[in-house]
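In structure tokens, one chain follows: the form predicted on its own.
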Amino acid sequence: MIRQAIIPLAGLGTRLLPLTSVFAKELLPMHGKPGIEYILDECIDAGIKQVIFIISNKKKMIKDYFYSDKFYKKIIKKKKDPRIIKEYKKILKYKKMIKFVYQNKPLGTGDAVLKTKKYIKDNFFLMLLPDDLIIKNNCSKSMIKIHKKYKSSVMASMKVDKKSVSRWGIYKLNKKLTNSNYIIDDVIEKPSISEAPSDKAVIGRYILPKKIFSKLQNQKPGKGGEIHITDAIQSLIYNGSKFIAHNFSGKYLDCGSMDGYIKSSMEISKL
């Protein structure tokens, strides 16, 4: 069973300034909610029980978001707007199933799932990256039923141009599962179009196995001295452990660059 998800919100979101100059990008607002609350709301209609949010410091206006019970207490106690009521019932249901580590030098993704170890219950567990949202089909969901199936990881997969391959972590697949599921030989990081084994790429959502944290304990940094979690997913598929690919059928959507968050927000607005 998949009780518990990570999300890592450490990074400082630098393809959305200005506006991160001041503001946490996962607080930016889309059709009137923050882009966090859309990855909430995928894990909650998942089944996820508990999910653990690496903030840093310099984004701790995340953490305040979900604990200003003074303010709408105060709002309230003055208004009784039905409407302000409703969002602070949400905010408390949202609080009550989060919990936040910190990392507070960005030294990767591994680094900041690293972090989580102390907390993580069960085998596996679910992780997201919030400039990743995907509409219209819960791909957490269709991955949780995708592990209970096959007792092993599950990886988001997605069909991308050929000359864009340099862009995405690219999947080298090995036997085909069903239609959208197949087992995965390695994931190659940005390769060039010629190199490229597929045009099947590594989208944020992850089903991993608790034991990846033993890898990320000894694992040297990678590119840009930051510790890779695709590092440590190769090495877990080295050594035989079982990954899937699966092939979602939601509509993806890339909030992290400014071009992207407009786009997104456009999108959203039409659901």
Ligand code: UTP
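Show the form predicted together with uridine 5'-triphosphate, please, the one above being the form predicted on its own.
For this one, just the chain is written down, with no partner chains and no other molecules.
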């Protein structure tokens, strides 16, 4: 059973400057609701019981967003506005399930994941990257079903433009299990066009095995000098771990770049 999810939120968000000079990108509104709430709703709907947020001191406002009880209580006492009461109840529901851990130096996604090591209880856990929204179908829920069926790690996959492979982690696919699920032979972080084994990219939903922590402990920095989760996954695959790439059926929205954020907000407002 997958009961825990982790969400790395300690990155700098440089592609969304100047907004991110003072603001956490995950709290930016998408049709009046912070992006991170869409991710939390996906987790809840997929049956997740605990979510671990990896934040940094610079992004403490994310914790503050869920810990503003005093403020809400004072306002509610004065105004008794049903809308505010409803919003506060929702925040309390999220707060109950979130645990915060810190990564104060953004050394990479792999290093961020390592910070959650002592809190992961089961053999597998879910990881969601908040820049990647998937709408119209709960990708985490579908991946959990696949995990149950094949007792394997699972990662979301999407076909990308061949010219853009150097922006992504790219899969080498092996055996086809079903129309939307493939066993992976390899995954390469940000390959050049000539290095890329396919045009199938890793999207930010992962079901990872607990044993990834022992790989991460010895993981050296890779592309761009960062410790990438993809490199630890590659190393597990080379050691014989089974990983499945799942072609999800929802619609992918990139919220990590300025252009992507603007387009994604418009797309969400049409739902």
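Numbering follows the first chain given and starts at 1. Throughout, rigid core stands for the largest set of C-alpha atoms superposing within 1.5 Å between the two forms. These numbers come from a predicted model, not from an experiment.
G32 shows a C-alpha shift below 2 Å between these two forms [criterion: core-superposed Cα displacement of 2 Å]. Put the two forms on the same core and the Cα of K223 is off by 2 Å or more between these two forms.
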